[in-house]
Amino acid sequence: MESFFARYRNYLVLLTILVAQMIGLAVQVRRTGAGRSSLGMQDGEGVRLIRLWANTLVSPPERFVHSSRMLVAGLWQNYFDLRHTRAENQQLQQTIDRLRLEQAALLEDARQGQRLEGLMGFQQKYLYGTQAAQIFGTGGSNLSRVLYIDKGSADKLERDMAVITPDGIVGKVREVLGRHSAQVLAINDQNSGAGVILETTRIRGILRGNADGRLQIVDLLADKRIQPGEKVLTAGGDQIFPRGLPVGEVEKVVNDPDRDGFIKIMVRPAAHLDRLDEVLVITSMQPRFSPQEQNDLATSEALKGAEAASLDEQRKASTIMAERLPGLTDPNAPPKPVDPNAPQPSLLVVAPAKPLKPIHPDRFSPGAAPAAQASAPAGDKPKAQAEKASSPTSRATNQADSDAGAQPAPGSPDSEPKPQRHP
């Protein structure tokens, strides 16, 4: 039987030449990164086809077996060897736990750390004396409404002192229980209040709580004016609060179910009285300067010390400027006061002026005869000198003629010579 090399040596022979060919082609050709095959090229400028072809035939079962490995790996180590997984679960589970109270711890810390930051920028910048304190309980009844304070009598507190925050009022000192605590009663208590004014209207009150924990101005009459809204501000009245600190704002007016025509107006609070934490105590009423206020207020007394130093000057130049000129008279002056017991200058009579002799006298010259007499009979003439000797005018006249002495003009009436009349 012929074998098979004999039978297909031809073949054979050719089938090895080509191999041994494209082997050789394969050492040959390099292939770039572009997927383009060349020749003479130099090395490391491309890879080889052997290589790739090597590559390629190897490539599968590796990764085939490199796979199934990590598989087996994967399958012991996730579902056979689990006998720690339970313990380092719980330790695992209880450091998460901690690290969240941590954070908790640190959140809190930091939100306080804000507060205290705000309070103290608000405690330097307030007028008057306050001493920080924090709320460590509450009261244990809903219908007292109280808290208690780490702050006593070594911090100088007394009753009826303000307790307030930069958002607004609390309520006031009720007790001072001992030396580092003490009681404060809520604003909103039934048993508090407070001295209020309507910023825009001007219109005050007085500030209580009702049985509900909320804050009403009663006691009002009715006015349109009053809108939700309105700023409430203290109005310093009641000797607890200063003036002007900030109380809530209106949030509805209603009707007084017991009295007609008042009204009650519910208050919303600016301070969160429900979840306080920290608060001032107004320790003293004497406003306290820092030392630039102080420098400032100094400056500001020294310039109206001098203004008004000024004007006393310029007020003693009008004076001795008026004493020496008399007839000048300052419009800005006081009126100077009446002395009733002052002695009234006497009245002067002044005399009527005596007319002048005339020059030519004729009838209508004074103690001229009148017209109807010099035209009167001869027989009348007595009778009408009768009635001139008695009217005033002649009397007045023939006085002033005869102080004078004057003789009667040539010419007239009375210086005709009269008849004579014989027995």
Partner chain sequence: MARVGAISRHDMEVRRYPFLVYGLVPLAALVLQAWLPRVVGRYAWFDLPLVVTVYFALGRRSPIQGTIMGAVLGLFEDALTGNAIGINGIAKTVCGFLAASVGIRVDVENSAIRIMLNFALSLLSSAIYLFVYRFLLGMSLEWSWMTQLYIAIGNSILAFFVFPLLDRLKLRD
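These numbers were taken from a predicted model, which means no experiment stands behind them. Between two forms, the rigid core is the largest collection of C-alphas that superpose within 1.5 Å. Positions refer to the first chain, counted from 1. First, how it differs from the form predicted together with its partner chain.
After superposing the rigid core, the C-alpha of Arg86 moves by 2 Å or more between these two forms. Comparing the forms between these two forms on their rigid core, the Cα displacement of Asp312 reaches 2 Å or more.
With the core held fixed, Pro228 shows a CA shift below 2 Å between these two forms.
Okay, that's the form predicted on its own, but what's the structure of the form predicted together with its partner chain?
A lone chain is what you will see next.
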């Protein structure tokens, strides 16, 4: 027995190590409901421990190497390579001033839009809480695109927080490994996924990386409207990336070799995923303004007040100029005589509109028919008129009305003009 172990010692060690690793793999992989295998959403305690060990071992020297490189690069850029710096500085300062004003104006618009959306009860997420972080390392494998950043639990980073640059999205926090270290899964990793939308055609899809680390949108039906150059934005449905962030642009459209009728869209990333130095981690989606933005807003309001004052000054100046310059009115002309009987404009009372007097009034003319008659039923009307004509009271009333100058009843015999007899 001893000779067996001695003879096959090498193979036994190999077999033991291989079996141990296979068991470890079997623990990590889970079977999904669709019958496919995948890694768990979150690492187990044992796996996380191994990752922490590896990170603890590799990160410090990696940071040291990174810092050394940055130090050398900084020395070169800040002390030796300073040609044209002053001119560039002036130009950049002008650009900053201009952008600050533009930003202040945009913030004002954003605030207004935010208020309106709040009124509508629209659940819109804004990316105002960000944390700048520096990348100091990678996963070191072409088959797994992960990055390491120098911010961690001390900076309140959590899993699944979006990582972006001003150019576009980068990935999401996969694991917070320490107080000052976190692992970021880049969007060009094969296990990554982000909901995206094409800007013009509004076609939605899932973005992920391929074997070469390039971005692609998969599981799309063929559509001739999709053209190279179209911009790709985040769709906001994945609960990680806020809506509308730039992702990249369509590079080309290729047929999916595995499925007929489906296409893959190759996307050129907006962020330089291979050469990233600093990133922003979105730590809070709550709408709020930073102190800098508040200052910009105040600057904007002050500028607006100054602009209004300037407009007033201009208006006054134009009035003075109009008085001094010769115009259509002659300042030396005698004043117009004022009519003392003419009503003052402010005292004019607008009379209520009265209907014109009809040329040929009848019983339908306004004020001709009494209320009782007007309200009588249609069938009783001739009878009522006959009674009215025969009634002495009504005759007397008509006569009195006629004498008083009242409007005669239209259609009545009294209303007819009587011919005058000449002797």
